[in-house]
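Have a look below at one chain only, the form predicted alone, in structure tokens format.
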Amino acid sequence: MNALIISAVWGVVMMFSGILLKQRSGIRNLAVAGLVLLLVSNILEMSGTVFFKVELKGMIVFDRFALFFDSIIFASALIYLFLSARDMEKVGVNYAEYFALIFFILCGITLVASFKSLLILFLGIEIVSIPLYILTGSEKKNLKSNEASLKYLLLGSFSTAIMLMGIAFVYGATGSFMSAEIIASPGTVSALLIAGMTLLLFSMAFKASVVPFHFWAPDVYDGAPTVFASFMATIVKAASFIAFIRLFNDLFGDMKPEWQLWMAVLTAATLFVGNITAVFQQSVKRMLAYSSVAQAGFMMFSLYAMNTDAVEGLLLYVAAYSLATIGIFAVLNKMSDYTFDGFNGFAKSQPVLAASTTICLLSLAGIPLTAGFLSKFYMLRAAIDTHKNLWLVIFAVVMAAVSVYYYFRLIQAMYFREGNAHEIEVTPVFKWTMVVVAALVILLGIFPNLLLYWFYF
């Protein structure tokens, strides 16, 4: 609850900081503060201390899965402020509005993390979705931004109201928006839950960018500003699956037979349509876009399984994920040539970012001593657990063989072509930052419960 109170108010302070404050350095001073307040809040109720108590007739329950995630999240988020507020600036006029609108969806993300309740599902989700629609189209100027916008909110709006009428066959077939209720409506299983499942189902298959329902997220996080775009592939992406995995087990968990082997196909589909497809881009930010679809395709492992190790390990590959890809496109929003032959020969400019970006990519492949490796291995050691469908492990560490190729690709243009990447200023912070971005990705790799202990603690 503190979170979601504090998110909130921030996202107002903001607003108006703009007003109040003249110097750019003070409104990003104030959103990391506000973000150091969202984590150290966020954390202390998960000890126990609670700053504000409210009445929410269990319609949302701040258990530990959810305060563990949101804490993953604002970790995040704050290393993405360090490494791209900056270039935030470079964006638009309404430097402070950006901070609002990124705390706005983080109360979203604290709703949909938490929600055991239909209806809080899809407020959260909405809280998320809108100021995004915003964000992408944020730099005004540019057509591709103003394009990949009205892509989104026209094809977000569509999968919106397939998600109320999933909605609404639920609660014809249970008479109830509560998920306790939902699981223990007696009778059979009726062709209008499972209707409302499989409608459900699409929705959120369209939020997390899973195949067939990913066909917007290349051309929108081309199309909007890289510095936006970071943030759309690693924090929203890991809260639009946290819903997922909480809507099937909360509500649809006994319903397991009738929707695993459906999970196991899109899971399929997801991982060679990603990898495939990134294998041809010659851009490196949409090769990172394609990439997100084929990561999603690994953390639909967790939705799959289902079971301890699915949970574990999709808390971790969150972290993982989320750090390498924040990393990536930090570096990626300073240069000027998004091409693979921009960085021909940007280890001998930048040795310490090139590493670090490094470390980063191979962590996204899944190199041993990475976190992006124990992150997949949890993944498919839990889809061994299932014991079914071995042919989904077999081919996703077939997939992951292949997104080395043109992961590796980028690494090769960095430390064995010739050329003159574009100089870049970068300040002592965002240097420092990447090497603690990478330090974190190569700890984790290494001990893993480093982070999960205090899942458990």
The other form holds:
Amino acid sequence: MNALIISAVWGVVMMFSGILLKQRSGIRNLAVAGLVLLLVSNILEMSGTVFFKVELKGMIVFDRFALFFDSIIFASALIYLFLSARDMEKVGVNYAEYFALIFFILCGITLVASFKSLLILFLGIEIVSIPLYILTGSEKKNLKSNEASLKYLLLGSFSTAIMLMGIAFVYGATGSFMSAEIIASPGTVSALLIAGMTLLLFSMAFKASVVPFHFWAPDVYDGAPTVFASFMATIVKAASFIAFIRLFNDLFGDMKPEWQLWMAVLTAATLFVGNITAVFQQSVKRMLAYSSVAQAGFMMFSLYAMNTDAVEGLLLYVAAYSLATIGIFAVLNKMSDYTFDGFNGFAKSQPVLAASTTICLLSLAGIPLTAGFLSKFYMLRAAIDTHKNLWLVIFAVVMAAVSVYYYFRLIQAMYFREGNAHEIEVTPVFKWTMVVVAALVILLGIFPNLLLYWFYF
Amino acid sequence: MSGGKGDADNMIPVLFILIPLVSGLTLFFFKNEKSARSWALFSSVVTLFVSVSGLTFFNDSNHLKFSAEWLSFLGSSFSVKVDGMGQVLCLLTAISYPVIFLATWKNQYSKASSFFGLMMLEQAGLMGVFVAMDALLFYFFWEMVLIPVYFLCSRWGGEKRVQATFKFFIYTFLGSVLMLVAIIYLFSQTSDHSFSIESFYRLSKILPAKTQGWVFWLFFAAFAIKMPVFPFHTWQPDLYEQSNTPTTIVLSGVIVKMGVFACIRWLLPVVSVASFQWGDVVTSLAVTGILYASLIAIQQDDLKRLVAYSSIAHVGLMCATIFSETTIGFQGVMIQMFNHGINIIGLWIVVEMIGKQTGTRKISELGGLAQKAPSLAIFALIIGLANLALPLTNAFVGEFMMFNGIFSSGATRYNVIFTVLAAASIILVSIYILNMIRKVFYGNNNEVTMAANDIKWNHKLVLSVIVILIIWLGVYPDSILNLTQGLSETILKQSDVMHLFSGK
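Next, report the structure of the form predicted in complex with its partner chain; the form predicted alone has already been given.
Every component of the complex follows; first up is the chain already shown.
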């Protein structure tokens, strides 16, 4: 509750800060302060301190899972601001508005993480999506940015319409929007309910960029300004998955036999298309876009398995994935040349940044002693515990081996290829934040209970 | 990570990992090349000292173990133990590092501190693999070896090193992740949800044969790529040829033993039924590999590639012997893991010296080196003879026991054929080793070998150490066999499933 209200209010504050504060550093600091406040108030709520008492009629429930996820998101967003807030200046003139939109997105994320009614889910998804359409097109003079924005808007609205139709079907079948009542609705599973569930599955798969609903993702991430692509590919994607797992755990958990095979097929398709296409990319930005699709494939395991390991693992996964991807995107954003060759010789000119980026890449590839390994480990274990479809697990690890190809290609470019990666200017804050990101990736890889401890206590 | 330090706990296995790990991490901060080099040598000597003391003062494997809590909510723990096989392999790892550093003392590296840092991290990983008594921990260390090797081979080496290393890396990583699936699957089947080796060993009699079959192949993929067994060997000659000498030595001397070692510790006792059932297939692959690699070695003109193929043949023999499941064969593998490590390290140093002195590694371009470098020629001859298993050298003992093991095997019906085919490699080895020595060292000088000098004191020192070990173990192999006797019997007893099949 704390986070929901503070994020909404702070979004409005940020909007006006553009008029009141002339200094860009002032706006930036205000945003950082807001995010720290969000994070602290959310952690306080986890230990029982709630600032606002609002009667919600059970439509939103801030349970352990939601609050814990929100904390991960706010912490990631804070790191994101430390690394990338400066780069938003390059995008356009409306500096304060970008922050306002980001706070509105965070507000939407708190909704989708804690919905108990399908209406709130719809509301949350829309609150997340609409600012994203704007952020994607925020580079007004750039045609690619405009195209991406339009494409995202059209396809996004289409999928939202499908979601609404799904919700309507579910309502028709059960007579309620509330998840508790939908589960308790008597009788056999009707065709209408299955139709509604399938439509919801499709629309959520679209938001989470799961194959075959992923076609927008690489184009939008590629066209959008890199700073915002980073935000979309990590924090927003994590939120989609949380909504996805909440939906299928809370509402359709009893109908697991109906959708489990669907999930298995989607998982395999996402892993295959994401990884194989990423291999052929020449631009690091597009590679990261496809990598985000490929990583979504691994996150799909949590939906496929849907047991305690899966839920716990998904939380670790989004933390590990967001940390690493935000780090790599932040470095990419500093480069003038986005191709792999643009990174040639990067380790010579920026040894610290190259080392941190390497650790992030190792984590994405799932090398042990990084957070990425343990999160993949959780996913595989959850899938194996279902005691069926073991082909899927073996297929997934083969695809993980494929992913090594494109992640290590970047490492090769940085370390083993001669070249003159352009001199880039970085502030000490940036450098140290990258070191912290790398340290966190390793720390979570060795002691994941540092994070998961908070989930249980 | 503070573990309860009871009576049975002992820090020695932890020191094996900790000393190289800490020294490796500090090395990255060294600025001066000379001090990095000395620090690496110093810490590797300390590791050697600790492992020798672990072998002598505390020579009771019940005391060489340590356990601490780590990832307990995942069912894992940081439990390490040095048993007989671990002692042998840790000793091999510990000996090889000072030897390598001394033998390549004069080599120049750009960014020497990173080079030595990665070398030490690699050693920490290797030690970990050999002492881990928890499947997840084993997997961690298994991968921890791979990452430094990747950077070492990609950064320092021949022209095509990046591609060769990449091929190696993708191969081995694929094997590793398949093994990970097997490990997690076995974990999910254990009664107490634990990754500990005892829980895994209990599974061998419980899991149905069909399940064991595919778990076996998931495991074996990783081990076969690492060893490497035909047809998974294609990464090896390229990588050995392209990478820098110290890494090549570690790769062929120690890292390939990881595969052999893992078969003995994690494959046979865990999926015994499948190992018995698939033993003939694996042995056939291994025997094919022995003949194939030996024949190709005869054709090689490049010394490094020759040694690489010779290594495939030797490791293939170990692999074939493991699946014969006999005590004498097991003991042969145990001692041969050590012997092959020592011999091939010696061989690489000789090859490196030839390359340094003459600027080429092509056999066809060399000749008459013995006149210019007599001591190198003597060392090369002794090590070469050890490599083809002449009596009174260490490899003779190992190979004799292994052939004996395959021949007397009850686990296969084709024991005679396997023995005959594998033993044919003895002739082939003689051909290529003696040919190589004749062409490189004897005959007339040519313009390439004219300018060569004899080797320096540091090379004489390390090669003498190797020759002493070769002769020592050739005359008195019991010093190793006694260490591993108990373990070989335990593992064979654990893996014995023949009675299940005798009725059929």
